[in-house]
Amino acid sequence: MAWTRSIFALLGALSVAATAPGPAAAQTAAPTLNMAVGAPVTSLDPHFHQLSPNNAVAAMIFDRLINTDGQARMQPGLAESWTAIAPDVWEFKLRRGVRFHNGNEFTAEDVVFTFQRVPNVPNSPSSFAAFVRPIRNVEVVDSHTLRITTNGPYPLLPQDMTNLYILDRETHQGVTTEDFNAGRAAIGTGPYRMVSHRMGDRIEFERNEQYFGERPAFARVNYRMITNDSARTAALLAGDVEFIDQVPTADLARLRQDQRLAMSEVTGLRLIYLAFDHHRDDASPFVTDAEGRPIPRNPLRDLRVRRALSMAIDRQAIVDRVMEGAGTPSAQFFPPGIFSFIPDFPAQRPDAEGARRLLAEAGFPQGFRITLHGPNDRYPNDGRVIQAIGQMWTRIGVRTAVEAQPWTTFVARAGRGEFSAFLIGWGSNPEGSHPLRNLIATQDRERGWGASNRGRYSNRAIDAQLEQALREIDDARREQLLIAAQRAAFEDVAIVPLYIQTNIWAMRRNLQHASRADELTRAQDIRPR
């Protein structure tokens, strides 16, 4: 469909929450906040890679049409309101008087430009395209009103808009991911401006004094990346930084008793899970027989083998002994209370004997050998978790070697489908279509599905269930469809859910923090007491 000035055809081509301080507190705020995060920020391009560390920094520099609060509920952002005026048409009223950091005015044309760019970011390892593919047309009614037409009824459009950061058409026309990373293009409407960036080390920010929303307490922020757990805790205790995320669980008890410190925590929306090689029928690269000889067929394609590997895992023991209680064993994406939670689907108890029987039925009475990969600097205790799982698998006859790698190396290899089995995590929007579209759906670049389906799982029946759910306007019926699709995926062991992370931050006692279920660590959520 052709693009016109008024009607744009798109995408065919394409806790412990703290209270806000009063004015007096803000006036006495320290001018600079030194904070440290436990995972590296791999890009400042807000449309390059769906990763929480990247999204956290994007939320400081840029804004979305619809923002989310600490419990992941939708809140007005660059859009003041949104209304379904027909089953397939949404009208968005945009906020007036908003300016980008370079002084350019925010208008509806910037939203149109952003929607065009999102599915066309080169080499994106986990694209945001799924959030704009349902859009058929965008009509610019006036400078601050948009009407978005979708490919049929699409009730999830507002939720999808919580994932997209808006760029400036004039500033960002033709810019590359490298331009963002160099800082030249890191220009948004958000509460902070980027001052400097050293990849993998730190980002320096200054407050956007013209920000339309609540004024951040700190005028300047040093946002450091300290991925070593001990070093991060030591930096907090020594006063080198005042705030850290991903508090090492081994330090939790000690930090909680330290009178100089305060904690903030909440059950998150991040599931830690295992993924398997689903796309090779023949030999999988890190699997051999029990004697170490190549196996001509991929045992992970056999449902009985996948079930056996899942049954062998003692999730409660991992949470208790490795995570020090900072998690909840789970057999699904969400904790109770989230839309499309499956009420009668508890975490599986370990059953080593049953696992051995399944392996024998699958033709592996002597088991086999496998290498389990994972990161060692991305999630709390990630390296120790894969060690524990390796021991549990070895007890059922699957002799497991463990290989933990730095996140940037690991995630690139996982994206290329190099592994047979690996540990990874996913932070969801609070409804089931988000993880289903990204982790379970068959990879489809045109639809934007399967963007983070690194094991290449594919089940056309589940794809069809998901498609039906996405078009269902009635919330109750849509929830049941999403529950059915999730249940089918977990019964087929598309992935192996392990536990839902508890998000924990630590800070000097003179600070307070509004915790977030989405685990984003943002300077605007930190204020003096």
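Fair warning: this is a prediction, and the values are worked out from it, not measured in the lab. Numbering follows the first chain given and starts at 1. Compared with the form predicted in complex with its partner chain:
Assignment of C-alpha atoms to the better-fitting superposition places L511 and V496 in two different rigid parts for the change between these two forms. This chain moves as two rigid pieces, and the smaller piece turns through 29° between these two forms.
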Given for the second form:
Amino acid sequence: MAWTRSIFALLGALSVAATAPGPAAAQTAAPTLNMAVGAPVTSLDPHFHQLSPNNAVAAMIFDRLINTDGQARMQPGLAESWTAIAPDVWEFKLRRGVRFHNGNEFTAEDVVFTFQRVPNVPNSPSSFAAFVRPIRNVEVVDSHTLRITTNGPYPLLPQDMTNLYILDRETHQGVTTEDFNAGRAAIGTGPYRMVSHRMGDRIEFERNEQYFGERPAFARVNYRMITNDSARTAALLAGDVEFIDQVPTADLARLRQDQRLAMSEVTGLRLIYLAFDHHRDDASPFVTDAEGRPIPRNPLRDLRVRRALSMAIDRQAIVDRVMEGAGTPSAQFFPPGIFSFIPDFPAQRPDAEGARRLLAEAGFPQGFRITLHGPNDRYPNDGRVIQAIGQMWTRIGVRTAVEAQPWTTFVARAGRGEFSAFLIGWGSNPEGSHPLRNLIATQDRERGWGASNRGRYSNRAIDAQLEQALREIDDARREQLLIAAQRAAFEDVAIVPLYIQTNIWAMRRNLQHASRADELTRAQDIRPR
Amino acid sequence: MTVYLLRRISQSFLVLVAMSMIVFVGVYAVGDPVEILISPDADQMERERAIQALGLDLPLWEQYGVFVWRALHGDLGRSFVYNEPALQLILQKMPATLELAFGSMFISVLIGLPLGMYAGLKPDSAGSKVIMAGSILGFSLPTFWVGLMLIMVFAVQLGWLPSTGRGETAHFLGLQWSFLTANGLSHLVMPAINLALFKISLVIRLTRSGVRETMLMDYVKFARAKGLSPARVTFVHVFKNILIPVVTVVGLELGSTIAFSVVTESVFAWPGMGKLIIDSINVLDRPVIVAYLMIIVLMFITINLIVDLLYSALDPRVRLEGKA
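Alternate state requested, the form predicted in complex with its partner chain (shown: the form predicted on its own):
Below is the whole assembly, all chains and molecules, this chain first.
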């Protein structure tokens, strides 16, 4: 019976190890921070690929004229102040005495150089060019003052500047993306300097002791990429890393109970919503009547139907059961506290009775059939959320088939308008015009509107309000316009907001983290407790 | 012989061409890389610029033509995602995968051979039954699950081994290897065992059946009758003869281990080619997918060719020129 005893001994050891606090060594802060992120950083060139993981690393090495805090509010970065001295002219006062990691001084010329490089990065799969396109002229008043003239009044210029990382004219003349990846050109003004980079595996940093802003707590950072969710959690539990992002919701309950760990959470800026086919007047491809026969007209064009479909959804139940609490039911793009949040506009409460009545009024007392599409590898629990919604819709008589597919296939088909109804997400800039322009505005190539309006919603009144807001320099007036436009869009059920995702990080108990609504995971936000 | 070689090489070339075409059309059919790579808030102008920058505005046959032209000049294209030559990206990741593959082969032979011999020599003992039952587990447990369990037990609960990653590396022949440092070796152990599990079972079963067959052979009986010690019979007469099929199978397995260690590499965050290819498939990074598959095809073709040549050298009954 020796083997039985040894297995019991093993089990006993396991349970002790699971409940006992970690080894003493883990309790004191080491000078090196080991952290792991869930999404691979694909380039250290800050202008090559507009992608959150790349931006997070860029925000460690480089600075922007205007930085953002955890709540996505603008903070002075390399610019100390900025004012609109005319509706189409902005003056930026730059910070003096800032040096790049190689000792070069930061001046206005570097900003001009950056603006020139941004639209000219070869082979970029998603460039930052849109942020400099509104700029007509840049005037260097003195070494630390800039005047930027835009094409017409452009209130979003400061917001755009929170996306552009500033390079050095002397250092970065003619450098390529490969030079950044190899580390030769990864030289900025930011709180960390890059020491080594192994593509898709890890980046090592050391603190920039000359940083003009708040000094980061850790002198060295080992920034690892562990894309597999379970492996990332295991690395934290095993003590190989002290900090992880994108905590899988399946592990949340367990990690919250673990005495050795602490969590950091914040309601983000990513809304998960449903979009409808607004485009077709006649039959929509995945809608049939209750018996499965084609319907000659598209029921989703009827406001009462859209409202009924929204009312049928129990958002709180989805957040609680499917998302393990990692979300907030919402009826709009933003959580409270963000510019152009609509006050007194609470999330829709579930009302199956009311939904059935609306359907009957719209001429569908027997309901109809629909297929709800969605990705199954893009957002946390996306495939399960559409299943839940399918059941809720079926309960009000809209017999729903659910089809989840990989993002690669899904997003191309959604973009071609092949679906009748689908789930998708949107991460906003903290300014109402951003989601309005991309998701709600009528598609218009010339103006660059509606590029992600995959349901082809179109409402001229909202377009007009947005147009006006985009030329309004006064923040208070612009906010009112944006609130009115958003309210109109949601009352017309242009899209069906479901919930805003919660961003969650997990760390050893001896650390604390300043959470960020924009999902970026940066070492300078982490300190010993 | 020369004719045979030429024929093989031209066949291989055809396979390569077919492969690249299939991948080109396949990725084209799955979706649009720009839709996946581009920032969601990019406007129509920016989308068109990106499509042009990646050369996706040309008709498919023209894109393929450009690819072939460049490939003939030794350039398999640049990764859409990393903006680095695809071939270079893959070769950078190759040492990590190679050492993982060789590590797992080593483990599987080290463990599989003795256990298989034991099970073959004493087929009725309790130990043999345990070994054979265990080998069934090795065949049937899914790799990712075993990998996670290994991490949970040895890294999370016991804390003996690091959970993921490659650890420290040392320079050797101009490349980075982690089996040369203690830290790197400790990182290598678990993924190598995970990858070896299936092969251990394979080697056990091959060895066992080989031993059982050989033990009944006349030359073994004769050796015994000569009065040789059991140890000499086992380790010289039996062992040598069972080694031939084992070596053949292990050699062929090596190819598939190098090519398809995807699951293990992603569970253990092992920065090898498998992880690269899965990341590339997720974002439809066509140049990397094409280059990877071409390298793998080339590798299999080479291994098969070597095996065929070796057979003809070892076994005079196999003729290469003969009409197959």
